[in-house]
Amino acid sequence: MTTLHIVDDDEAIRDALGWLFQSRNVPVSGWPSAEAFLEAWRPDTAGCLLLDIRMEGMSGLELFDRLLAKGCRMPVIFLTGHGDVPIAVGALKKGARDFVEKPFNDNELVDRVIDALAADAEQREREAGQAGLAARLGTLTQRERQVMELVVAGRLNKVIADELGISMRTVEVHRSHVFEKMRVKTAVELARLLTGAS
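Requested chain, on its own and in the form predicted together with the DNA:
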């Protein structure tokens, strides 16, 4: 299981949460400030975030914004003692996964964190697939990409040849290169790859 990152400037709370989660076999890493986590964050940082709102220095909300700007898509659960409806609504509408007020129910929080960790793992798996796809797309030449787009659009080779002003034979060559590079055997498989089908 991947890690739960706890960001809270109160060491006592970090420790208490650390205890709680470790006792449930959830790996934890603690951060004393938003700045510290923001600094350490990398695009491949996995897991989920448990974020206190009110902290010395950068607030949890601002950290969330900065992470979003950096392209972070990790699930974020806010934890706060002084909840406020507009803040909660704003956070959720920006994509936070949850917003929990202290005092919280231990079991409930653990469940939500576990769900979030699972969601993150699932999403990373999907993205890994997409990355492989993107890498293969990157090996295509311009012409191959053009031909591929027309193939996926359902055009026949002769039509593609017409539209690109080249011979059918050339289209066939590019087409077969595309199939080879994308590791598919038929146009339908290619279309499914690109339109993101199961």
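Next block: the form predicted alone, after the form predicted together with the DNA:
Single chain only below; no partners, no other molecules.
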């Protein structure tokens, strides 16, 4: 499981939330300010951000805006006071995952965070798979790509040879290289792999 990052300038709340999530086996990292988290944040920082809207210095909303500008896609859940609900709704429209109004139900908050952590892990896994596929596609020569496209379109080797003006044996060699580079054994597997990527 990835990490929950709690950003709250109130040490007592940060500690209480840390204890709550650790009691449910959720890894936690506490941050005393938006500035501290922003300084430590990297594009590969995984997990979920539990963010208090109102803090001394940089507000939670300002941190959220700065992270968005940096391309952060980590799920963000805002903790809000009663008067902050309109602000939180605005954050949802910008892409925040959720907001929880204080006082909150402990179990409901933990469940929302666990769902957000799972969503982040799934998204990162999907992105890694797409990056791996893109890397494999990048190893294909132009002719191998042409053969691959025709194989996926369901054309037989003889038809591919005629369309590309090459011998059937050359098509078989290119087809074999495509399957090897794409790490598949059949045209059906190749089609599934490419369909899943789009």
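Keep in mind the model is a prediction, meaning the values are calculated, not measured. Definition used throughout: the rigid core is the maximal C-alpha set that superposes within 1.5 Å between two forms. Positions refer to the first chain, counted from 1.
Q: Which of the following, E163, E172, E127, D65, is found at a hinge in the chain, given the rigid-part motion between these two forms?
A: For the motion between these two forms, the hinge residue: E127.
Q: Given a two-rigid-part description of the chain, what is the rotation angle of the smaller part between these two forms, in degrees?
A: Hinge rotation between these two forms: 24 degrees.
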